[in-house]
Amino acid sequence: MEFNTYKGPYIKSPNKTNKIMLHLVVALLPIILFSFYKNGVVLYKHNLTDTYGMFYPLIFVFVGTFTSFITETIYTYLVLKKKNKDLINSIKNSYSFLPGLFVSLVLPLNTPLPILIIGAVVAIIVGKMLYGGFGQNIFNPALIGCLFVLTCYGSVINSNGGYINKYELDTIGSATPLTNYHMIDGIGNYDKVVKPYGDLKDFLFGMIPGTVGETCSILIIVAYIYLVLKKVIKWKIPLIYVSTVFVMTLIIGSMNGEGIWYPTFNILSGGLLFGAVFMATDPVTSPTTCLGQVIYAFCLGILTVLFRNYTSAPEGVLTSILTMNMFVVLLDRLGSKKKESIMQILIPMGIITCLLLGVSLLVGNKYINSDSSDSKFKIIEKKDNYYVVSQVGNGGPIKAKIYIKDNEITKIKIIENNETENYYKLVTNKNYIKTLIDNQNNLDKVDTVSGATISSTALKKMCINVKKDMEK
């Protein structure tokens, strides 16, 4: 028999597997029991629903964790063909319930029950499983289940309530501050994007509309420096991509007069916190490397900025870190040559540091252009008794005929439009329309509907932007 030998160092982490998912664990349930109190005390304490109401946060996490380990455990043992005790050490040693713990994080509590389960089976299955199951895995889990969630079911989770829960409904609106800064013309000022839901403490406490486990800033910096200190998490990703996303969004309202209230907002708003210290960080999915990690972190805040500004979908992080987990292997196989030429460092810096400064004065720029018009309507055709006009929706355009008299709106008709169609039943209710034409000369104080809120908004704002045309 050989033996071979290899020249040290070696150094032995004491932090075992088990331990630093002890200590994720308990970074979360301070999160958890907030979601509890703000989406079920709350509501009971304002009669706004019963005693399974009050308790329903704390359900809704555990079914979505119990069905992520439940899933697991029948694919080993279906598809893996493992028994006995090799099934108990595997799915022990494999964090089964950590994916659908984290969808329901993620994800509005307002998600019917069917379709949060139907999300931990995808995480599990799809996001796990099939690339060979703990540690295999190329992108994450949890993001992914989130990820066909939102595109299979969004409409349906939006019509069932989305995000807003009854007490935010009743006191705030039907909208996250990230999808009413995005229907927002231009950049905005403070007092149409944080008043609407008091001011920037309430972001950072967390009395503001989000997922399950987005909201309270506060608890997520707690959970961030306890989880460096026990080294279960790499520091550099989330600081380096929040101050990322801070220093751009500073650029940008900086360039349209906005104050430091600006980047404050972007860092308290949405998932960001959240996705940065949770999931931007998941030791499977994100590099192992010193510099693969910067590279990592950067190209993450910017491309948040990149989603948040430029396309339909407001929030950015998901799909900013799901990007980013393709290009892993890469960063780390770039990071591991680091020693070898200084070079090696200083080009790929210096991409990123052009494009951080790029893409903010482009965005800045953006809202620095725009005229008073919205860009998002057009009018297509224009006659003595009709407009013919689209407004960019949920979805896409919805085009519209309406017919006017005497410069009067009295009759709005869907021509066509790109919504689902929970969202298309939504926007084209009858009394919401009808709403429309009755309060055209005070457009701006009617609600939107709960549950389609960008659609309802862009049917809004055809109605303001054709009662200005014909005012010319």
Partner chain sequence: MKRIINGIVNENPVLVLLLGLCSALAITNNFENSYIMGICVTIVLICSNLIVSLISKYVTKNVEIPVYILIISTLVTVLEILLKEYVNPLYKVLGIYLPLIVVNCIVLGRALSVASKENVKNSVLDGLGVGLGYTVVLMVLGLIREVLGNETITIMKEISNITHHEIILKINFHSDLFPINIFNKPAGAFITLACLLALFNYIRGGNKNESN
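Numbering follows the first chain given and starts at 1. Everything numeric in this text was worked out from a predicted model, so none of it was measured. Take the two forms, superpose them, and find the largest set of C-alpha atoms that agree within 1.5 Å; that set is the rigid core. What changes on going to the form predicted in complex with its partner chain:
- Taking the rigid core as fixed, one finds a CA shift for Ile412 of 2 Å or more between the two forms.
- Once the cores line up, the CA of Tyr44 ends up less than 2 angstroms apart between the two forms.
- Remark: with the core as the superposition reference, the CA shift of Tyr403 between the two forms reaches 2 Å or more.
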The other form holds:
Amino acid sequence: MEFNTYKGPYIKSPNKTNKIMLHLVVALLPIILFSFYKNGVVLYKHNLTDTYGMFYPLIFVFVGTFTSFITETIYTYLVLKKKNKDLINSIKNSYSFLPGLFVSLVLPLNTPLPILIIGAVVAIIVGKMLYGGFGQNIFNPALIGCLFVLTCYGSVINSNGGYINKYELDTIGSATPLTNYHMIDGIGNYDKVVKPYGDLKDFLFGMIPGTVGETCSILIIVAYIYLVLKKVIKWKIPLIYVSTVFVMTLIIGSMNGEGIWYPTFNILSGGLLFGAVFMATDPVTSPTTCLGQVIYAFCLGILTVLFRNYTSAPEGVLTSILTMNMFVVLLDRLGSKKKESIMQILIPMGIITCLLLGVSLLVGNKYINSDSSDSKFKIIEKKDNYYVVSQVGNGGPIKAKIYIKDNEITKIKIIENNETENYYKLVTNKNYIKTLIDNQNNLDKVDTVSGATISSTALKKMCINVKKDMEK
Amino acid sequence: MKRIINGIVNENPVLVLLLGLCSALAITNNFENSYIMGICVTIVLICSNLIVSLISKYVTKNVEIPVYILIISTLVTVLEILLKEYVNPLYKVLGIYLPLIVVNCIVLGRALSVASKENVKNSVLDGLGVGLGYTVVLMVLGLIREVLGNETITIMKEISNITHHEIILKINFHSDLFPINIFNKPAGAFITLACLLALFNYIRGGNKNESN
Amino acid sequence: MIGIRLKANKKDTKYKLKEFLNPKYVYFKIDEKDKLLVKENDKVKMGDKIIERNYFINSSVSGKVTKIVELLDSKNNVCKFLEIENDFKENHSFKKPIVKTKEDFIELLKEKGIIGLSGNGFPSYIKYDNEIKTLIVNAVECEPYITADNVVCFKYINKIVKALEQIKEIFSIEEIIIAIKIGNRNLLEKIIPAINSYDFISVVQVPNLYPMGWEKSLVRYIKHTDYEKLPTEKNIVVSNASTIYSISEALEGKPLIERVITISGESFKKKINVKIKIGTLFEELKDIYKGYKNDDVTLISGGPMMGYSLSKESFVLDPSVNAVLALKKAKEDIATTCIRCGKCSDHCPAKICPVLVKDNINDKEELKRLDVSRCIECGICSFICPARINLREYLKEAKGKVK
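Since the one above is the form predicted alone, can you give the form predicted in complex with its partner chain too?
Zooming out: every chain and molecule, the one shown earlier first.
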């Protein structure tokens, strides 16, 4: 009797690539459904929108996913010139819906649909196909698409409402927790940072403004545990990433006398948990070796804290993941070396620990020393009846001439500003300056203009600082 | 005539020889800057090729690079002085990229590889062709970047001092999607140049056996 | 411990043993540098030397040397074999040897042709030619389906222990450890009374992971040390239980002429361990396994992870075969793109990164830096890859390039 021969182990483990992707999608479903509830059903119940608006979050996610799938199919057909069976095989094995799905989960909900489509197209073509297709890309494709959209159309999205849905606009305020925190001088305290949005429990359960994917922290933690139990995720990366951020913000907070709420707030706000569990562990763009993953996660944590506190963007997760994606090849080389002595592990870990402590101390120091005065405010000229001042806004310093009489501000004339047209239009349209002058004695209570938060806050702070100076 | 076409298509300095990229990326913020820069580089190229081809017989091999650079820097300095005197706003806009023409690889490269070996007529025509090629590419880059990033086409703004006319065309796309801010920034320059490079080489056929 | 859990599938054959000691013909492989000690039509007795390498190969039956034929060996390659026709008389001239010193022992191993019976066929005289402080008897058998070593330990533990005592005297070994897999309660109950009176022999139960039976894993787990290339660097010798049993037979005068193999797998009609003469053709065992249950069968010599698939039933069972399996042919899996999940690097017992080897398969410098010569070809990387890439083939190719 003749038998067929073939090589290799004659038993195979049950896990395959398509099962891994299935588990990933199953883990994402509760998060999408929660966002449907928070941004659709709740609005419908309060009669703030119609049926289309109720289903809008689901439509949003569907459009993003479908666009990336169609783009990759068209690209494979036209550019790579694959037909029939080849084409079907390519599509089955390439999971093109995933970058689009993540793009729609990371972009703000009020992104206009054409811009979302552009984001998904860029994510697939620039982030994935140009590098050679599935398995060959260096950067996380969803983050490339998001970065493109946020850089090009940031002002358009913000003027459309940004991260906030109509219900939140009424009850909560006008900025996401991280943007709000970013504009506070110094380190802030619980009342200013967390209280406007509820308490920390609300952060855990997700009733705060944010993108589709990132708000409900508890569902993300459940998804992480599910993926670890099914053994389809690189579990070391989210654990070490989030712990690093926690430890660093704990050091920063305790240097400034803040309690445990400060590191908890830093973890639960923004896209940190979502980015750590779903974006940083993208199998193609993260290291394969154990030591490589550990160093990757540590550096991600350090970079996130650095970016959040030292740059003008309130979110640090997107750029830190893209930065560390560049170093994956190096980290793999480091991790694949034969460990001849314990020193080969201790030296990189020692450097990382020093960096961690160094950055935390640096950031903590910055906050200790910046308590009293506002570093973004400068007095250029001071005369008896006017001040010429400048305050850093969204695109640079805003120069203004403020006329005073009898210790009261009478007129504000903006000399120079570098704000983006669309933002600035919102401020001038709503006669914000007149509101500031009218309420100059309780400036703290004046609301900022939604959609142009940073510019309007700059103007408000300018008046507050001038008043402070007048009182001296 | 063939030489001029050669300089624009087959040996286009930016898209084929990949020389002079830093000025191509930095100066193409708007249309006007780019064609002014192109004209400046063309003038310098023609003059330097002329002079180099005249004296190349008398220059020995080991001093040719310093000698040519000396010639080019003299020409650029003269151009700088002329611009500063008569078109001051333009001089300010071009900024550091005007003295950088001295080390622009196109000028020195063409001087070493063509002007020192050919006769005067060929060198001048080659300089004209390469300069035109550079100008055309810069104009296309500047046009794309300005239209997509700013919704305008500036034809005469800074040089309006001498021409006494200001022509700025406005294009309104009537859509939320435009202007795309990234094209005003350096990242947009890289993206546009990359797409243009890919397209140009695809159209040319990307012949693998073609020698440089 | 690095390793994976495999489904054992050993229930069908555990502790059962049959014998098949009368094959019609036996075959012995002739390598290039071998010296034949017999010619055609010679009459041989059981145990006579017939081929000389650095050690001797003995005839496993008494009969007549007929001819040299070409047959399939256990790795599915066509090789030259010396055929001996059995006369079923079992004539032999075994004599109990006098073994007092280490040199006598090494000479005995060479004369009786003792090689490692765990599947690699490494000549034992090289292994024992060292100073030994610790001897580990490897009865772990981590691959699924195989139960040959277990049944040998189960039935012949007394002989094994007597041989161990003698070996200890010759080498002045300090301790002897018998390693078995956790969960073999019957075997443990048989071993403990047998070693009761000897204070230098102990039993250690190792976890149920593949490849726990690898020398390095055992030394790491039991002795908590590590070595670079061979365990003799730390004066440790790891020897298979069946080998020790054949050494015990050699100490009575009987050379390596028979061994126990496992016949198992879903597609055989009957599954059992069977004691055979070395050199039997597998076809002759048809009465033992009684045929196949279905048509689409993969016939494997060795275990399912490290074995070789065969194209015909008529292949020769040389001493390195410890099992013959018939598995249902699995659906052909086409390799898809690597998703860089890192599972291969996580589970490799030799701490190599197969994914990096696959990426740099053409770069010799990089392969040297990745130290591919550590690979033991256990097959875990190919087993666990979700994209079904056969990483072991890449590693074999890389090892060939670096040599």
